[in-house]
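Next up: just one chain, as structure tokens, the form predicted alone.
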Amino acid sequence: MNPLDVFKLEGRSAAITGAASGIGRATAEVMAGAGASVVVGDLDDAGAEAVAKGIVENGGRAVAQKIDISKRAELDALVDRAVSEFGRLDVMANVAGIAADGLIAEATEEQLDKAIAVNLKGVFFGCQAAMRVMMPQGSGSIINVSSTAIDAPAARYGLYAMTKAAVAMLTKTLALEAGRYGIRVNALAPGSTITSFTLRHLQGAGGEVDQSKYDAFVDRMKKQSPLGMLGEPEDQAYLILYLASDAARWCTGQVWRANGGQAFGA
């Protein structure tokens, strides 16, 4: 036997959400070249669909649904679509989300509801979406995104740090109820990975393009790394593809981190 084999996703297909850009189109990208068809679900359709057109060039199957997560009406309907399109869901990735800076004593209650409303809400409801087809099913694997801020306190990142902490534990629970159904649940804790969603560190106060201090955020973030190097997209994919994979059918109620070791509030 080949043990790459295991990783094989021939003839299961899998919905992403978040898959536009970052570590969500890495996901989609990875999971396609390992043999599934996916739906590639964002908010942004364009490049969802750009996304999509990617993959089928590059000789694999793949959709593209535009979804607001913070609606469960759009997380039922991405399933159904990876029904409807491939014949079964084999796997729900849980991806996007948003951030949420600044101190809790100033955040309004509009950002906190918009933080929960995406970064929770559209997880659970993700989750829930999914199980109502992997349930009858008999088998599947959801992994929800949570990140490596729920390890340590910081200051500016209560609220968004707070709304990945209920990922991890509704991860855990879901795990519990699930494995009866053969349904496994993992999370992952990604340390701080280049993408879109850093770009914000890019900026001044008056939102100008700063490069000097997204320079100084890279070192910082680099330095909390004994490898002294920050991850890329495809860091956090390949973890997904095990825990999509047969190689993962003993691991359930994770949180897994590829984060290069990083130490945060050392």
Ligand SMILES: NC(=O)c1ccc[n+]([C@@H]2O[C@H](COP(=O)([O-])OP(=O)(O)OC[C@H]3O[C@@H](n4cnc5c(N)ncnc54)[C@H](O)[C@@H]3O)[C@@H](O)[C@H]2O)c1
Given for the second form:
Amino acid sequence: MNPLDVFKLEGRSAAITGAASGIGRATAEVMAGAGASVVVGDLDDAGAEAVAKGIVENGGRAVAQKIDISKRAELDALVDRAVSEFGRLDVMANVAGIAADGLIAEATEEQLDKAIAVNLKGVFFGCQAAMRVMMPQGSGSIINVSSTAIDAPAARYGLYAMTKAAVAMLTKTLALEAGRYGIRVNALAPGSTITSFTLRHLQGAGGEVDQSKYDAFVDRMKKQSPLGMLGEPEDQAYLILYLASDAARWCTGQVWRANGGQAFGA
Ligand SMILES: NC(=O)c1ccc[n+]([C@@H]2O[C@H](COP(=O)([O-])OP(=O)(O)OC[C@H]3O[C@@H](n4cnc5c(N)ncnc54)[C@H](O)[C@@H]3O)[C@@H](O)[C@H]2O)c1
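Output the structure of the form predicted in complex with the named molecule; the preceding block shows the form predicted alone.
Everything in the complex follows now, all chains and molecules, and the chain you saw is the first one.
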């Protein structure tokens, strides 16, 4: 037997949130490349359409769906789309998330509500929607995206890190409840990866990327990794592929880290 066969996702279907950009996009493309049929979900409908189109042009199967993950009904609709288009749901990747920068003492209630609505409730609703289909099916893999921000406190990242720590505990608890149905639940805590998420630190007043800020950021992030390098969205997508595949059939309830060994304060 070719050991690579265990990573193949032929005949399986995956729903992915945040799939118009960054880590979610790489996940959609890698999963489709491994043979899965994918539903590309995102608030950015034009971006989601473009990713789905690119997958189809490369010989894969994909459809796009506009969703706002802070709304439970839209995650139900995402999962229903996977079933109506592809007949089943084998993988649910809850990737979408937003930044929530600022000092705790200065955070408004609106900022708190928004961070919780997207980063926590969005993943919670995604898990519930997936469970509704996967439980009667008796199988499935749910993968939630947390963050390396859960590993050490950092000033100005409190709101974000709180929601991502909650995603880690949601994952571990759901894994306990879902195992009896043959469903695995895992989380990723990605290290710093340049996407539109990180670019917010690197833009000048007009929104253009400030090259000196960009270079300083990349330099700082590289120094935090003993490998002296910065990760790319595919580094997370390959780990998601592993967790989605039968290679990870004995893996559940864990928080996985592709982060270059990053240690803050290094
Ligand atoms: N980039 C990093 O350094 C990093 C590190 C750790 C964790 N993460 C996490 O990885 C995930 C993906 O981030 P990324 O870096 O690829 O960012 P990104 O900004 O490139 O992609 C995020 C995607 O989520 C979508 N989105 C935002 N709000 C949404 C909503 N309410 N409903 C549906 N879609 C929505 C955006 O439109 C975007 O396409 C996030 O959960 C983020 O917190 C990123």
